[in-house]
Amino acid sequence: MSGDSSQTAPGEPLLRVEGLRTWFPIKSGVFQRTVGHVRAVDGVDITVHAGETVALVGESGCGKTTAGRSLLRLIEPREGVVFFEGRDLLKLPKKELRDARRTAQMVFQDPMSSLNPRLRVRDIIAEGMDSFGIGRDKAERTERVAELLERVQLKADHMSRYPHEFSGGQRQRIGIARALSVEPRLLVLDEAVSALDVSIQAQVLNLLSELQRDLALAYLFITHDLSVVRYLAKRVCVMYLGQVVEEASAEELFRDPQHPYTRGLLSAIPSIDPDRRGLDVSFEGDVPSSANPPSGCRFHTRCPQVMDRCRVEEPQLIQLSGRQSRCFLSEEGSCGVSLG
């Protein structure tokens, strides 16, 4: 990519997402008329700076995966802006979008489903290089594949094998190598370690940390696992029912969560830390449908601290000191619980 239009201005975030909405139509009847929408992502803002890791967390069905795919236009959003390297990806024609995707790559949860089983590892990793003309010839690209395999802690001679010959953790490393092959600046990691055993998770997380340090990569790390977030992320955005309900540094979020939903997520993490034993919040009821979200605060049907206004007024993200919370209690300063 070249030209001033594709470069991030000094001090500007590498990725800036504002008002992102992705709704899916609900069809009914013989003529399949649209009778409603599933509001999977409903006004999400995210910023990621160069070399930074931002985590997007929440329960299954909260819209975090849809948000990640929408900002790269793997799913077409309804509205919003997604500025990446100074350009709005949602306004780019297909040719320019393809070029922009070179520096913003996605690593998926299930590497087996995202790797072509008919191709050898060499061809899987080199596919992007072939497409973007990286490397002078096949020999140079093969050399680059060997380097990438070793960088993700596999062996160069693995390039002649097929995906089914590897373990889940090894396949995820291949997926990471494939993403790195086109020299990206941002990786969107969608539950990239959730399907792996705990010991393998730790190995892949260590690898991601090393790659970030060595290559100055930025990560948008999508996960439901807050214990993973604490290890890897600098900042955290917590999603509930299509909206971000809290955004803070990882340190602040774990020490002093402001939103009752965040407190509930944190209370579910097993801990022997005596400072965390007071954080005991349980949710009542099921997650409402994103096709028919509750009026007022979307969390009020499950919130243990619900007030009358929560049922009728929709809270906005309240700016606190270096953080945000979508909760009326944050206005009153009574939502957070300090964990020392």
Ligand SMILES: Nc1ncnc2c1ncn2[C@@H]1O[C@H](COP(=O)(O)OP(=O)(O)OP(=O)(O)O)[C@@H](O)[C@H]1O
Second form
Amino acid sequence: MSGDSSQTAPGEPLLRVEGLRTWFPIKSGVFQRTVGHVRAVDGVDITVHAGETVALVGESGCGKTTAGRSLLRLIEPREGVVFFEGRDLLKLPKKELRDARRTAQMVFQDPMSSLNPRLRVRDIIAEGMDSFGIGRDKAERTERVAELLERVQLKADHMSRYPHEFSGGQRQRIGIARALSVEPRLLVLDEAVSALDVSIQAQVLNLLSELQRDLALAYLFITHDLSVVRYLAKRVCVMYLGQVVEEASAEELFRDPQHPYTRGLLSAIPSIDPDRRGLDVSFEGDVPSSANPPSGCRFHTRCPQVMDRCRVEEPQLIQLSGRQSRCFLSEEGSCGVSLG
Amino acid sequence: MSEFLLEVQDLVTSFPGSGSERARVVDGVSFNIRPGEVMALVGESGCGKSVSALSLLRLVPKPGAIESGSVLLDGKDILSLSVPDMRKVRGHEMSMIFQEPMTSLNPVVRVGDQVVEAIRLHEDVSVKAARSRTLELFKQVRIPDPEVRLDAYPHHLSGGLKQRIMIAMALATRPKLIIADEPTTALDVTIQAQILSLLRQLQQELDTAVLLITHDLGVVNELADRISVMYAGRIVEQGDRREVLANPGHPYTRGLLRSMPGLGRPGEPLAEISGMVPAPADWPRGCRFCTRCSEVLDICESEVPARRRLSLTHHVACHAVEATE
Ligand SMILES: Nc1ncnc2c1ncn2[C@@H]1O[C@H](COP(=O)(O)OP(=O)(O)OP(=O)(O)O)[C@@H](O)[C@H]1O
Ligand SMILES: Nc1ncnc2c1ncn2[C@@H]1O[C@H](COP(=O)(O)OP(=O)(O)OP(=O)(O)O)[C@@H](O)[C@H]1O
Ligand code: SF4
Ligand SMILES: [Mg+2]
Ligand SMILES: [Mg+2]
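Given the form predicted on its own, corresponding form predicted in complex with the ligand:
Below, the chain from earlier opens the complete complex, with every other chain and molecule after it.
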């Protein structure tokens, strides 16, 4: 069943997103005329290789969810390229899109709102198998639901229960089992552990990394919580107001963040080391509106290192060795390699 | 006069359970807070942190009820006050900041007017005086353009600004104790950092005591002087911030600290606490943590562990811990 799904050329990433742009119209007046746009996602590139985790991080409203949903065309983007398993999803007709989407599944933050409360767990998990014709008959699908439940460390006999009978962590496991039921190669996990207590979060993170190892799954891991990222992700894209402002391996990003925004985000994470107290509030104020992003560098209104140039000129993503940063300071960046 | 501003002794609060028995979701909780001190109450979801806080304010929603115990604020017995006297204490001597500012702000009233109202409810002052005090408060909680914000409606403000308004409102009556229930949980880390640093500055300037409720040990480390760790309705460990974080005595506290993802090394499994907090009806008879504990002994299942002292200021309720006295 799954043999046909790999159409990715050797060396080609599983997912390659380029120049993705999704704007929401702002309507006003009796005639609901479009008076402007929320530029939720405004030229985003993301690359995910088979079997690896890329994290998409940033503050609330920066466009993470919109990016995740747009690349699966759950929202129609206005432009861009989304190469997944060798095809541009944005160019596919609806019928083919449906099939292409089988191997790219989404898992949401609040499983309660995405699990139909009137269905039993068995039917929730089997829904995708039914619609893609996976499994010979009902009995075989039920068998597979039992396997999947055990796979996510629940019990096979949980399948006859309803979602409300489960805790938040268990519901998230059900959501993961449902996504796995159609044998995906990519999971877009949108704040999948954000609502959970740390103890339960650790359980689900461990489960995710075990599944990744066993099934060679790729994850696009969307979160506002950088501390989770360090553990799970190989590469990280940091978003600010619809754009990627820094992209690097997780290791380098935490060791040596280049963009002032990334530095601020990292220094705002409270530590549990009793000798380290007193957070560095490195930038004041709130995130500006993405309907009306600041001129020049979108971060300039909050940047502690702002220069005159930043207010008027828009920085591009500057290529450093093996990483990128959208900041003029990176031009003669610490790596000394500027190809941008 | 006691050295403590707040003394909570053996507090029990219950809700109707599945059968005829009531579930004691707060079951014998004791802690004290000195004037100007920050006490953190920390634990997983469903451990009884919010119900404890609501009990102190006597705001437990029916059919929940405080069954027994005592709560003294400045020596005054809170649980036996008349309803009007309690109303005076609430919002005057103690006030509360909630996680979700939107639910506690009236969406159709300008935020400045809401604070003015709160002040005039407790103090006999003119609107003009209350308004100028509100402006002072807005400056104190570092709201940018405070004059303009007085006339804003809640939905015009970001989450961080709304939380600042809530703090201004909580400070309006110059309380001795602020109960802050997850005050930064709904905020982004950068905004959380701003609010935490604001709370700390204010708490030092005004010498207000704070009961800080949170599930985030990082937030605890930032603000708390002392920590009470709560599990399934009981306090299982209590001590100075440094003692609890650097030298956690209870297996539950250790589990919480170890499962923080920041501590994990990439590629290696994170330490987890197995299972989850059971529903109150299923809380075990002995140590309530025994179903999840990695250090469980036979005795844990049948007997409630007594408090053991680890130092003058640090104690733990666990059978596996040797007391130092
Ligand atoms: N359907 C929509 N219509 C109009 N605007 C929208 C819509 N969905 C999102 N937006 C706006 O687009 C921007 C990006 O939103 P998005 O939900 O993608 O952010 P996010 O990074 O996922 O935030 P969070 O961390 O809060 O989930 C925000 O300004 C949001 O208000
Ligand atoms: N109104 C209520 N009716 C019945 N049970 C309740 C009510 N409020 C709380 N409880 C129960 O009391 C227990 C403690 O709840 P509480 O809200 O105090 O937990 P908490 O530690 O604040 O958790 P969280 O971190 O999720 O806020 C839970 O088991 C909860 O189900
Ligand atoms: S008393 Fe027993 S079960 Fe409870 S925490 Fe200590 S060792 Fe674990
Ligand atoms: Mg989102
Ligand atoms: Mg609570």
